[in-house]
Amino acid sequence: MQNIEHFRPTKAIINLDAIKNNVSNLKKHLHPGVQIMAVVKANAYGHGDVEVASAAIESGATMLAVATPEEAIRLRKSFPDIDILILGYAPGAFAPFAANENITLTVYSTDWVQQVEALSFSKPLKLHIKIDTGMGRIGVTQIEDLQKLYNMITSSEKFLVDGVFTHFATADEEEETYFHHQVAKFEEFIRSLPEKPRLVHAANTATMLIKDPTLQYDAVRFGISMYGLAPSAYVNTKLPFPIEPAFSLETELIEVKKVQAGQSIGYGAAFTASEPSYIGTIPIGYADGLIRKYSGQHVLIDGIRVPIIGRICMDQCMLLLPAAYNIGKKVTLIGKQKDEEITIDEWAEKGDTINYEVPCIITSRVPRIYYKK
């Protein structure tokens, strides 16, 4: 029976077994007692936050990390007990709600603490102090500011310093000078604190598995590689275990027609057939996240690579086919068919971007269908 929510054949298939395997394999390479913080911000990098979080927790993750209050609220409804950390900015007005829901906030400003302290709390608010060791986004940059912030927080019964962390800017690169500069600065900042918080964390995939395992500290943040994607080509060659991609994207042919030499296709007549050709149309376009820059990228039909031609439309795009396939023929944009595979990294290269962006921009109009054995 047709799912009443999913009539259009365009869909993303999320392999939750891949998520679980990636987390399980990571766990084998961690020191005893080190916690796994599954990073599920941006709807789990476009994979689906609740479903991915559940798979990660089943395999050993003990914390979740998000970017916004709204992401944290959504997850708290499904996971009432697990620790949730908002890695980014949260408005002061959200603090009492966060305390009540046991959502941990990132803090880096004494002004923010002063503003929040004037509010009423039902229970103490857990905070992680962010140290900017060289990323240049948010975080304290001077030891004096860290100490002032720490003292302000610990002097109030409304707050609890639960952690301290930083973010490495070049952990996924082979050159290590800047990375070691950040490590040294982070260690110096930690030593300046009167007491080490419960959780110190800094390591992403590259840091914990390639650069320096001693930097696992109390917890590691498992982000892009939890989804089976390497943060860089360099990291991909150095990983101690294979990671398994979890995301695939597929649709079907909805139209096939034969055109003659000289006939043009699509907006702006951007493609003109040089010989008699079969043109296929598939129901996916830039409103689904298939941006126009992807024109020329290959997809798979019957295990054969065929190119997207002309300009990608809002809801559809056209393919140059090698034969007159039947309507309803499966088309794989990301994933495997027979002996061929088209990866997210290939799409990223075509779009002149990074693999993080590719699944993130596949919009909610494309349903996520979850698979596990």
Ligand SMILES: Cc1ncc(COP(=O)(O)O)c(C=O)c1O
Second form
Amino acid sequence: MQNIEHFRPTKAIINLDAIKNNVSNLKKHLHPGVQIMAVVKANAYGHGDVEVASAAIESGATMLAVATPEEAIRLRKSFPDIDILILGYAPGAFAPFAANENITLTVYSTDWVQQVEALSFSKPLKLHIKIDTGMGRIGVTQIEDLQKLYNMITSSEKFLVDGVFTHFATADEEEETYFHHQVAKFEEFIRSLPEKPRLVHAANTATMLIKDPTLQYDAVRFGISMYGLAPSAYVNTKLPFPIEPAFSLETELIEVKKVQAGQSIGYGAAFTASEPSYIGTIPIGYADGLIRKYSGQHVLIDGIRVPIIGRICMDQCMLLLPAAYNIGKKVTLIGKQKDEEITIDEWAEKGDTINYEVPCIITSRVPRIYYKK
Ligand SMILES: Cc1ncc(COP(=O)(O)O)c(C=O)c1O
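Would you mind giving the form predicted together with this ligand, to go alongside the form predicted alone above?
Following is the full complex, with the preceding chain placed first.
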């Protein structure tokens, strides 16, 4: 029997071969022994965490990075042996569970360590210390705080300092000063440690692709490039090798009607036909992540660009068709048809946002269908 989620024609197609090629190409630029941490937080940027993680591991990733305890737990079920690092906050109460499941946590607060020290552990808890060198998000900002934290962790048998890392705020921009300031601060902090932990890491995609491809330390954290997207328009103009987008979004026409000049379409009657027109309806709306701001964005039918008109509804939206297409006609929202392509970057521009956000907000109502040769 067909899986019930797949009755609706709206689906995201995830090209796992593209993910594998992107990781393999990135790997070619790494020094020997440098580990690839595949950043698969937020359901692998909306692409599907387990499947993307498998593809990345097959192509050379040796670690997984996520943002939350729940994401780590989900992945641990499918990957019993691989190192998993939670890059963000994990409540102290999660620490014994993390230790038991060999999930590595990020630490930046002595209060947190004190609270966790009081709990009982079946195994030592692996920790990566986060240094805030200029992102202003999480991490220690003073050398004395780093040393205090380090000493507190290393003096307890409950903990193991496995790594130390930072995150760059401007690696995807042309301006260099801020980036170099962060690197200098990071290195000063690392030098202040009595012993270098196993894994020092800092580079994200933009650092590796353009900013300083040699700044690899012991591991690099690849997110957006693995999915075939550039971290910014600036990086896109400087890519050292092509990357292949992995995410397409498709549906079908479910209704086609002819309207007369003057007839209006959708909530608020926001679109009015200026001449006799064919209007098509597609079953995707803001509850699928097609936010109302995307009204006016083009989609593809038969390789022709067709605009979304009127207000996007919760579950559907309407298109101004160039011809009376049949119901069931394929509509590509993201991806290629014939010689035309509509990219995630184009949607991001329409939504006044960045490409990272576009697949992330395609909701779980849209099934991810995995493609590989
Ligand atoms: C701490 C951290 N490291 C690495 C990454 C991956 O960055 P990118 O997707 O630009 O490669 C992210 C993404 O947001 C992050 O928050």
